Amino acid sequence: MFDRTFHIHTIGCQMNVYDADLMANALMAMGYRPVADPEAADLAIVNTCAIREKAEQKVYSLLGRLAGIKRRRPEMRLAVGGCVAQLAGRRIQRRAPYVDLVFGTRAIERLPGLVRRLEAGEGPLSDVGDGDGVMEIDGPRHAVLQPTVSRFVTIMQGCDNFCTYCVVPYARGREMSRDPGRIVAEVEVLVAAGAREVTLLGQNVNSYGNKEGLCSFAELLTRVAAVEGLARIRFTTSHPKDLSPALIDAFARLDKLCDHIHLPVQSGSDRILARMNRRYGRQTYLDLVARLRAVRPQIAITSDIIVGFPGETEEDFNQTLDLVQAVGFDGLFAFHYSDRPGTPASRLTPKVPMAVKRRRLDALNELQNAAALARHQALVGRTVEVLVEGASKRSDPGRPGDDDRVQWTGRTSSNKVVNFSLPSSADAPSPEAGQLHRVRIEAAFAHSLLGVWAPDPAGLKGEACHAA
């Protein structure tokens, strides 16, 4: 069936990885196969994104490298897609004329089209346009990109927040929501193949549905957990001014969500919290952790902080390390600002100087791994469950420093990554990607758990596990 080779490399968020899985089945149904070495593919992708500036920095860079392996082979059919691709359209093939297609993230239900021209001969092509409503790809769904154990969901495209500083809107298009029926039908054929959690995706989950007037997203959640043979649940990314009072409740009645969520606050000043178009205050963001502590007391919380946005004073900055303190968030992604064309912040006036931004990023990432490794060395000792996704990156006696019996990985409900090893003294079968088990944690770092497997007979109904 496969007589052509393809290679998707992927930028940016899991939306991105979501998207790379989408083309990589509409490939395979095409008679295409996937390659990890780009040097034997027919047709190599990149996958962009431009929410930084450093992301698509790295799009030329690799379309550099690329270039030599089409200069070798010629055959050889060169596209850019996601983000960039939408915002930049042809000016990617006047910067880069080697790349033979260029296509919107709204333009990958017409991949197969694309390709097909291609292969006709024609080129080079570019489709930046609109889709007719939400996309979906019909067909079968191959387990190809991704791990099968933990998969990617989209439930909804776009984005209506227009946060001042941010390009989803315009490489995205406006909020639109998928229909609940077939998200469930996706989850259920995903967990057929293999899959034990799903993370469901959109820009603003909270806001699932409303346009459309679909159910509620809790309510796509409780479906979401009626689907047989599913562990867990996750979500991102959650916009605090949408987080409802059933949201909150469905942490309290839902077994298979886990213990977490992700609730990016992005400042702790309301002033930049206004400038950014977040529509919530300080206060505000505190009384929603408080409310989710209080009907799930184990959760974690991590979030999304911007160091540096225009006018941004000591003050201002102050005021974000006193909320990560306050709220004690067991993770951060956290990055200095840069401009992104087109977005009313690019216009802001008075810039942080570049130096400034690093110095706050270093305080503010200092202040969090504090924090993440007291949190972990907490729970030393401690006997926790675990997911298993699969053999170890520390498992390779090879690398320096590393412990040679660690051979396993995975992640706790509340996203922790857990690397263990048997004991010394175990006989039980070693465990397998996608099964639930407990782990004594045994060391602690600012990133990860250390532990070593803690065979039950009875499974996990003897001893309860500490949440973590």
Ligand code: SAH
Given for the second form:
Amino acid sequence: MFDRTFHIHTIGCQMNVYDADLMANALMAMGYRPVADPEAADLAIVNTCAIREKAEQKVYSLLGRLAGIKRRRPEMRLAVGGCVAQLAGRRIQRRAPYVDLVFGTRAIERLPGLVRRLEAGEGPLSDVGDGDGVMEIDGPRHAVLQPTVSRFVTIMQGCDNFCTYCVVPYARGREMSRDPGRIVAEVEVLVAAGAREVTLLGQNVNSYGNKEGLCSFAELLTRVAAVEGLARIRFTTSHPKDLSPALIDAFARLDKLCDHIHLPVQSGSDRILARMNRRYGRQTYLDLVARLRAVRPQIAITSDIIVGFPGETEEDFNQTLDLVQAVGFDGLFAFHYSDRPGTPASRLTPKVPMAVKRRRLDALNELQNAAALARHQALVGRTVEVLVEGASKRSDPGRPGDDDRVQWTGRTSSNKVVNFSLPSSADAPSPEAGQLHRVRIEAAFAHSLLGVWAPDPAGLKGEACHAA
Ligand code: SAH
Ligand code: SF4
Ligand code: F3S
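Complement to the form predicted on its own: the form predicted together with S-adenosyl-L-homocysteine (SAH):
Next comes the full complex, and the chain you just saw is listed first.
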């Protein structure tokens, strides 16, 4: 059945990872099979991200490399999908004339027809039109690209928030939520195929269903939690302005909901938050953190921050540092502000010089890394529950004596990466991906933990297993 091959290179967020699976499903239903090496692909797809200038530059350097393959194998077809495709359309083909197909974020459902036209010798083609509604996978689900154990499920498309710096509302269109019944059915299919954990995806999951009059996000979580065989539920991203009491209550009610929330704050300065059009203030954010911790004391809180937004003063930045210190984030994604063409912030002044942005970013990362390390060190000696994802090599192969020792890797409920080894006894167990296991933490770093499998729950002596 499979007489043609495809390769997808995905840049960008989890939504793009999910979309790559939609593309893969559609292509496999047409008789294509995935290959890991673009050299061996009849169809190579670059699934792009436009969030910052750097991500966009990556697209063109990757296209340059693929052009080299195409020179050697002119029969290869080259397609560009995702957010840059949606925003730039045919301009991509003007800059990279060897690109056979540009398809936007709402054209994935039309990918089969477009690929058939390429096969028939048509091209170059471009489709950055709208979709018919929310995209759904119909027919067989070939789970090919994401790891089986932990899967993303997009529950809503687009974004209506128009934060002034952000390109997503233009690249992904208006917010649209999927039917809850179809989401639950998809989770059931994934669990039947071996998934133990799902992450529900949307740019602002808190407004799920509002526009369409579907159920609330908290209700959706309750329905997903009822899927038998599913061990863990995560979601991202939560916008602070819409984090409802019902969702906070879900952390009190639902055991399967993991001990983690990603709650991007973007800045600690009210003045900058207003210029960003975030529609909440610093104090609102701190209150949300307190309420989350009141219902789930062990909850890990991670965030995104932009430094050097136009007009950000040293005082504004100090307020960001102060907020980071006050919250004690478990993880932070910090970016320097990048002008995106067409966004309101790109017209705001004064711009912060790159050298200042770099200095602020370094100071922020330094503060955060020290805080995260201290939080993680408090876990040394404790036992945590880890969802095993698979085998991994030791992260520092320079360590004498055990360069080749196989290690295992997984995550805690609080989304911390734990690399762990097995005890050296003869009856050492053999972990398998998808198992939940107790691991005793022996060392902590800013971004991960190191531990040893703790096989005997009786030996835990009452230590909290939920601690991480
Ligand atoms: N919907 C999510 C964010 C998705 S984009 C939310 O509202 O939280 C992921 C992150 O990229 C954002 O949280 C922001 O920190 C960062 N980002 C977005 N646009 C940016 C820009 N123009 N420059 C720098 N960082 C940006
Ligand atoms: Fe971008 Fe704001 Fe929408 Fe997030 S909520 S995707 S930052 S516009
Ligand atoms: Fe990038 Fe598009 Fe996601 S711009 S961050 S891939 S929504």
